[in-house]
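Shown here is one chain on its own, the form predicted alone, set out as structure tokens.
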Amino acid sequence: MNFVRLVVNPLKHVCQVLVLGCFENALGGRFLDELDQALGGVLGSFYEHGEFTGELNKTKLINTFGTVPAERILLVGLGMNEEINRDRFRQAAGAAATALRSVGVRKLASVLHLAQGGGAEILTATAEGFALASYSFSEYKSGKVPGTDLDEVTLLFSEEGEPDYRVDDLLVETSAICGAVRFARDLVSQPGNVLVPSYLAEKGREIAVIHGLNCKVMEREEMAQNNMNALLAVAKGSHEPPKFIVLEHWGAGADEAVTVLVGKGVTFDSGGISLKPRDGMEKMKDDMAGAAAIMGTMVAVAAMRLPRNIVGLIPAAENLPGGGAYKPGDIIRSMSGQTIEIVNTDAEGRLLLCDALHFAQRYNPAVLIDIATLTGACVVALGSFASGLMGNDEGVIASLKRAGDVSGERVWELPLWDDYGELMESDVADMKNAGGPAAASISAGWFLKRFVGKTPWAHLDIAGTAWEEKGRPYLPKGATGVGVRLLVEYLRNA
């Protein structure tokens, strides 16, 4: 999708649709009084009769019949003025894009970003809302698929004065980030018979060439030489070979600190020998959403030329119940040397991550963050509205919370007290790989903590946020690409 910046009187601009933001129960606002007068008082009538009240994300499409140059006007609600924040602009833009999709609009003009005085933060949020809402995955639809995504959004600025921020730079950056989110959504949306570990590895090589990243793909033999036995155990039941993908962005000097990001890449999770129930198993193609988030983040930071040293690690494997599959009761020696008793082969993601977290120590990272669709228990605890957050460093946790608030990809911290380690005690090994249903998200986080040493570390559980079941203003039904905007916001401000 393309953004265009134009300085013009919005009410004199010729366009198919002009989008305006309206506050709840109060018509007065920038451009609205003048527009209402031009339309013969119809806007005031809507408010008076309750046909449109400015309620958050509600929309009203009006045909102007030539009274103003815009063919149609779309009013979108921003809610109460005193409750406004940047995510409400993101939502309102998403609601506008969704409403116009159903009537086939491919180009629009907008002054939504000028409500409440505008500003750089509001402009960014509004552009994100339009870009993120205008997404669909139709690669496997047969025949001609009608275009429903926005092609172009023209952001209008009044002739009264130039903004005190660099609009073009912000739009370029926002486009890069949203493009990375769309890339991550595409990956998660691919079916499991297409997106296998080799496919992920090839995508890693592709983005490295396009965006100037370093890419290395470690094969099974090299993983065995590095004693990545936990990762390899998960892959034993599948004919698809595992891959360990390394992406590097060296945006700062060689002596500068390195941040390492790790994403779980289970390209399909049947549960292995501990087989999942059949209902809903088709959704387990999204168990590589953490890997997609890391790939998307690396695309964004490279496109932005972020002056940071960032490494993305993606352990990738399928978890299937083949004849060679690992079994409950097995004992595995991880890359770190710690032994793990397998009590549930459906607790496989942490086995990929534990070897990757230990491998990350080779970079002597200043910060280590992993992201994974790790536990169904996190869905029970937080639903689809926030990702779980745990870690061993208050500074990293606080920075991720701030990034979540800014990006709208909210996180909620769960405790990681030593007491939870009791759930993972094993009689025959250093630890078990699962601690039962009680505090299952936390015990999984505690397990990962055993492999990070003293490195400042945080864990993000996106099991509930990686897939949207119903569709929300800027999150169409399906893969959300969660984690990309959160991590980019963290990386550029931490």
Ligand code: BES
Given for the second form:
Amino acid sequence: MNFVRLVVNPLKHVCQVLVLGCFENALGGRFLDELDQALGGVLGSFYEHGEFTGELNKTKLINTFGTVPAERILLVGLGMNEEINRDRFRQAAGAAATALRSVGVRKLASVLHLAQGGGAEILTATAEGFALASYSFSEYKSGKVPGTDLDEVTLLFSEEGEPDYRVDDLLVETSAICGAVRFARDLVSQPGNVLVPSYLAEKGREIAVIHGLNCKVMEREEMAQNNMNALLAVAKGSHEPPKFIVLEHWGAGADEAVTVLVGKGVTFDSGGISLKPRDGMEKMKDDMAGAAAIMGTMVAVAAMRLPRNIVGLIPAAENLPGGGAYKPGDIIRSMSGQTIEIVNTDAEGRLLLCDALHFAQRYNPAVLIDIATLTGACVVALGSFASGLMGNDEGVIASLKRAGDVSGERVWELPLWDDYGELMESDVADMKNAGGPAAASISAGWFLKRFVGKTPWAHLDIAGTAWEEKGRPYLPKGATGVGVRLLVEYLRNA
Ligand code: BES
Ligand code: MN
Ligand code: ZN
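Please supply the coordinates for the form predicted together with the named molecule, as a counterpart to the form predicted alone shown previously.
Every component of the complex follows; first up is the chain already shown.
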């Protein structure tokens, strides 16, 4: 999808559809009065009769029959004026894009970003909303694909003077970031028979060539030499070889700080010998959404030429109950030397992550962040409205919360008090790999904390946010690509 910027009087602009934002209960504002007049008072009558009243994310498509140059106008509700915020612009743009896609529109013009006086943040949010809502995964659909994708969004600026911010730069950046989100969504959407660890590794090499990243892929032998036995244990039940993917972006000087990002790449999670119930198991193809978030983030930071040193680590494996599979009761010596008693082979993500977090120490990172579809308990706690956040550093946690609010990919902190460690005590090893159902997201976080030493670290549990079940204004049903916008927002301010 392309953005075009145009300076023109919106009411004189010829287009198929013009998108206009309206506040709730009070018609008025920038173009609306003029437009209402041109349309013979039809807008006012909508408000009067409650047909369209500017309620958040409600839309109304109207034909103009030549009264203005725009063939049709799509009104989209922004909700109450005093409750407006960045995410509401993102949502309204998403709702508009969704409404227009459903009637086959591919090109639109918009002044939505000018409601409430506009501004750089609002422009970015609006552009994001359009771009993020216009996504579908149709690679395997032979027939008609429901909902077209938008080709072109023209953002209009009235002739009253250019805005004081750099519109073109903002749109280029927003396109790059939303492109990275699409890339992450594509990965998460791919089925488990296609997206195996080798496929992820291939994609890693591909984006490295396209965007100028360093990429290195470790094979099983090298992982064994590095004693990554926890990661290797998970891979044992599958014929698909595990991969450890390293992506590096050296955007700053060699003596500058390094941020290491780790993403869980379980390409399918059957639970292993501790097999999951059959209903809904197909959803477990998204268990590499953390890996996708990291790959998308690396694409974005490279495309933006972010002046920071950032390393992405992706431990990738498939969790199956094959003849060689690891079993409950097994004791594994992780790369860090700490031993782990396996009590549940379905708690596999933390095993991949613990070796990757330990490996990360090689970079002497200033900050370490991992992101993973780690626990069903996180879905129970927060649903799909926020990702779980835990960590050992107040600064990193505060920055991630801020990035969550700005990006709309919200996070919510759970405590990581030492007390939770008792849930993971083992009689025979340094720790178990799973506690009971109580505080299961936190005990997983506590487990990871044992492998980061003193490095400032945060853990993001995206089990509930990686996949959208119903579809929301700018999150079409399916893979959300969560984490990319959050981490990019975090990194650009870190
Ligand atoms: N990938 C799952 C977590 C998950 C569950 C993600 C549901 C999305 C939706 C993870 O590997 C897992 O199975 N976790 C277990 C941990 C438990 C055994 C301590 C869980 O949440 O049940
Ligand atoms: Mn599992
Ligand atoms: Zn899993």
